[in-house]
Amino acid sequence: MSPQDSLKAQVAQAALSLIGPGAWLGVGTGSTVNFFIDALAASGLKVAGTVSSSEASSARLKQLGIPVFASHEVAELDVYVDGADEIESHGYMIKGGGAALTREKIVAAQSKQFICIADESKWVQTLGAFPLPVEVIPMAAARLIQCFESLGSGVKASLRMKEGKPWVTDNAQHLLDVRGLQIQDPLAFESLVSQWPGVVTVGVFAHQKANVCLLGTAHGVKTFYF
């Protein structure tokens, strides 16, 4: 296991230790979310059930016995476990390098708290060095890159690949990747870009942040609460 991989295996297994026996649980994506997941399945802890915000997820989830249901089946989540591209000191977060954003953030305004897992690589004292990741209706792809590129000479997006053709997300719909912004104000950002006509979402999560992040560090996990 790398090192990065052990903060990350260090931190899944932290989360366990906030969810109690029943809870309904949300379940995000990604590398991290990878290794709480077998760190659930591996703890014998017994939740009511989860909901998660990937196909991927729900495939990792069900193929280890732990059940998955529908959002539209859960009034309301209990807590919601996932990980972040970037994360900063008042729990706003940049996310959906992965492309799941769209039903990470719907799964995380369905819960009552927000545990961010993460490795300390995800520190940041500003959002923006990562890709912005932003979901988008495909007729509105080019337009959108303009309206990206008009917030500073430095801003560039384009289109995100996979095998020489748009990728597709799970919503169907296509996913632009933002370089170059400094994001000061990550709520007003995140309401302006919503805005926009052909935005389903933006990959800021400033209006469903984090409540707890567990740090990975070489010095062991940190929490931090917001």
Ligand code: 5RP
Contents of the next structure:
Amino acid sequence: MSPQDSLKAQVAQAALSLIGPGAWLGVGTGSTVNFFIDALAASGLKVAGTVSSSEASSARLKQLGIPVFASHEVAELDVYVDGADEIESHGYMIKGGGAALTREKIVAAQSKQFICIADESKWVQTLGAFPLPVEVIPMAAARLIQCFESLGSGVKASLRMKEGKPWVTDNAQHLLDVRGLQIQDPLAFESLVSQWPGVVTVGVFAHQKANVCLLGTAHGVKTFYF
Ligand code: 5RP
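Alright, leaving the form predicted alone aside, put up the form predicted together with the ligand.
After this comes the whole thing, all chains and molecules, with the earlier chain placed first.
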């Protein structure tokens, strides 16, 4: 296992200790969450059920015998566990590198508490070095690229591609990746971009920030509360 994967496995294990038996659990998406799903299955901890943020996580949960429910079947989730592409000292994050940002924001909003599990490479002073994912309605993509690029001369937005075609999300929409940002006020930035016509979800999670971050470091798992 690589050193980074070892940190991911440690934070996944640490998250289990914050979850009680019978909890309703939101489950995110990505390689760190995959460690969490595997650790949950191996632990024998019985949760009431899960709501997942992607087809990939749902498939992994079901394969390991963990019950998965649709979002509308559950009124409220006790805890949402997910990774991040970047997280800063207020618990604000960039997410969506794995293209699941819209369902991640929905499940996070449905949860009482957001536990972010991340290795130390994700910890930043200012959000924006990681290309910001934005899920968009396809017909708006070209105009939204212009909107982002009008924010500053160093800002470049591009359509995420896969095998020569636009990437299609679980929600049948497209994705932009925006480079060259330095997001000084994540709450204001998320509010601004969210109201541009054609934006489905912007990958800044400030209104749905983390409440807890379990950060895997070379000196052990550090816990931050926000
Ligand atoms: C997926 C996400 C992930 O949480 C984020 O990309 C981190 O992934 P990983 O744990 O693989 O580094 O937002 O849309």
